[in-house]
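A lone chain, given as structure tokens: the form predicted on its own.
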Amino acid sequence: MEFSQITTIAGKEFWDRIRNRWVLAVALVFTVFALSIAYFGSAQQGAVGFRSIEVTIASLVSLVIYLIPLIALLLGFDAIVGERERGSLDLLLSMPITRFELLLGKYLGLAGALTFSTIAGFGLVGIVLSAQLDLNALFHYFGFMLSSVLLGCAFLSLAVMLSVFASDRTRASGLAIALWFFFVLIFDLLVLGVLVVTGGQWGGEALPYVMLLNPADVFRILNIFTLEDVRTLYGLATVFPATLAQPWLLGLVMAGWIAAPLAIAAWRFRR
């Protein structure tokens, strides 16, 4: 494996997103939404202005779970199938580069663009709020940004996997939207439905482990469980055991969600 080939492909993908203003647009969206939530998130209770980092992160988590997976899936769904439809895939593979190097380079370039836009957007908000935050609050906010990056990379990995399996861009885009609906909207409803129908007699003890099968839920637990007041408000203390909610353990689960789809995509792409 030639790392120079991988970095060349990754650099091209990254700078293509910079040149078409994609990174700037996404970073601006994150900044506007985050500032609005930080200062106007409590307007319904008759309060305007920054209240606390716990309330802000809890509100941002709800936003990020919907927004970042969708952006990541739309960013990566045509990474391979798009090249195949344009006829440029055969040209790329005729060069001294392996299929794995091409796949990994494309993923790293797209992940770099998504990471840059996420950190730039939320980081700017962190700078604005830094005068009102202590070191502990800044630590929690930094953890939120890092987990947002991991969430985006996990769904980007799923998007690249879809791009390898799909036969055309139309099918790939449809599968990407279906995947977003399943993990963001349908998964939790299915789990809740099973618990309600069975009266909690089936799946109750397995619920924490079932939630690990959804990267969006892992992201939510990773952020909410570390905030005492918000954890109690969400009721996670009674559902998710503290021994399973260790940040390092949940981080490993997110890393698995990044690596597993990429490994499947690499296996399929070599065939």
Contents of the next structure:
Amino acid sequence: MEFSQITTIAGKEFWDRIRNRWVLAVALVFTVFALSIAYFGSAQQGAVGFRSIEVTIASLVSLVIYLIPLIALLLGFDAIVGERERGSLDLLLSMPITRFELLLGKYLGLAGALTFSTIAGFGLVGIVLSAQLDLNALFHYFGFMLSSVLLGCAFLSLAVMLSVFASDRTRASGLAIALWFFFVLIFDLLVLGVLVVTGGQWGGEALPYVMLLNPADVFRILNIFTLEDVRTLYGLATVFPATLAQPWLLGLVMAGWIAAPLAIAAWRFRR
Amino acid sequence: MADTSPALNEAGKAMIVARGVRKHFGAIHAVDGVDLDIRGGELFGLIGHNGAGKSTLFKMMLGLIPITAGEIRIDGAPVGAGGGSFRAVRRKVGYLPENVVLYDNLTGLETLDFFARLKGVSPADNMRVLERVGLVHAARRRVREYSKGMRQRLGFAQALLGRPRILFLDEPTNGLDPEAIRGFYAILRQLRSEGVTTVITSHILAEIQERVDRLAIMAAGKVQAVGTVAGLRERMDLPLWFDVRVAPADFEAVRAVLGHLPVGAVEAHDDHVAVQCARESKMAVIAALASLDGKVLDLSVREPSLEDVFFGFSD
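Can I get the form predicted in complex with the partner chain as well, since the one above is the form predicted on its own?
What follows is the entire complex, opening with the chain shown before.
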């Protein structure tokens, strides 16, 4: 494996997203949403202004869980199939580069762009809020940013995988939307449905493990606080046992969600 | 043409060797048992209709698609072998795909920088390469603003990066105007004098036939014939045509003389007679016509075109 080939591809992908202002646009979206939630999130209760980091993060989580998977899937779905359909893939593959180096370079470049926008967008808000936050709250906010990055990278990995499998861009975009629906909207409903139908008899024990099968749920669990009045904001994730809710363990699961789709993509892309 | 090239005599060893190469896509035999020897320093043409298997053979030579059966060696190294030899072979090769697609958002110079980095060569030479293909004036313009011909030239420039020893050019003159095509072949001749081996595909026979050293005619996944243009013509033994210009008053006299000669069809036109004749009778016909002093105003010989050769082989 030649590192320079990977960085050349990754560098091009990253700078492409900087130059076409994709990074700027996404960072701005994150900043605007985070600021609005932090200052106007409690307007419904008749108050305006920053309340607490727990409420802010809980609201941000429920927003980010929709937004980041969608952005990541849209960013990555045409990584390979797009080059193939435009006709630029043959030329790339005729270079002294392996298919794995090309795939990894693509992923890392796109992941870099997404990570950069996430950290820039939420980081800016973090700096604005920092005057009102103690060290503990800042730590939680940092954890939220880090888990957002992991969430993005996991869905980007899924996007790149389907970009290898899909035969054309149209199908790839359809699959990307389907994946988003499944993981973000349908998965929890399905799990809840099974629980309710069986009266909690079936699946209750296995539930926490089933939730690890969805990176969006892992993200939610990573951001749970012990604060009781906030827990209700996290829905299904609150049934998660504390013993399993170790950040490092959940981080590892996220790493698995990044590595596994990429590995399948690499296997498939070999030929 | 081939045998007089100094570079070829110097480096005439086999650079690209194909043996029993097949590519099957299910029941479709896109390439069906190809043997080919392309020598170092040669300008080699691969001719065939669309769907004849040229591009598939090309992609196998480049290692872009796996070979179903057989073997291809580039400069001694088998294509498809992994490890270090894969990169070593790729660094010797420049490739211009058919209908090359480059990145619209990059400038010409940035495009070359990107590919130079992938090829592991210094970008310091990139301006010189752009100059060679006549794109210096557009070096800092986005590819988005390039015409089709300019894109094709930038694609060619990309193939020239790192001074490759072998060039694979798939329909390289697509979208070029006649002036640019002349310039393009001038570069190819220059590269040939530097010892670069070039394989070029085309379906425009007239354009390629006077410009390549040798060519292979492909049809239905097979190489139907390989050789120089002259050699192929000879081997086919196609009849040639005389156009004999005569004054209308002398038409019948000339026709009478032709009647005693070993000729084929005789067609009378407004101001000339077209006479078909076998190759071995050529000199006898010329001598007989020359004896008709004063009656024959002019005489020209039409050799069979490569098209005739091509259709002779691929039908």
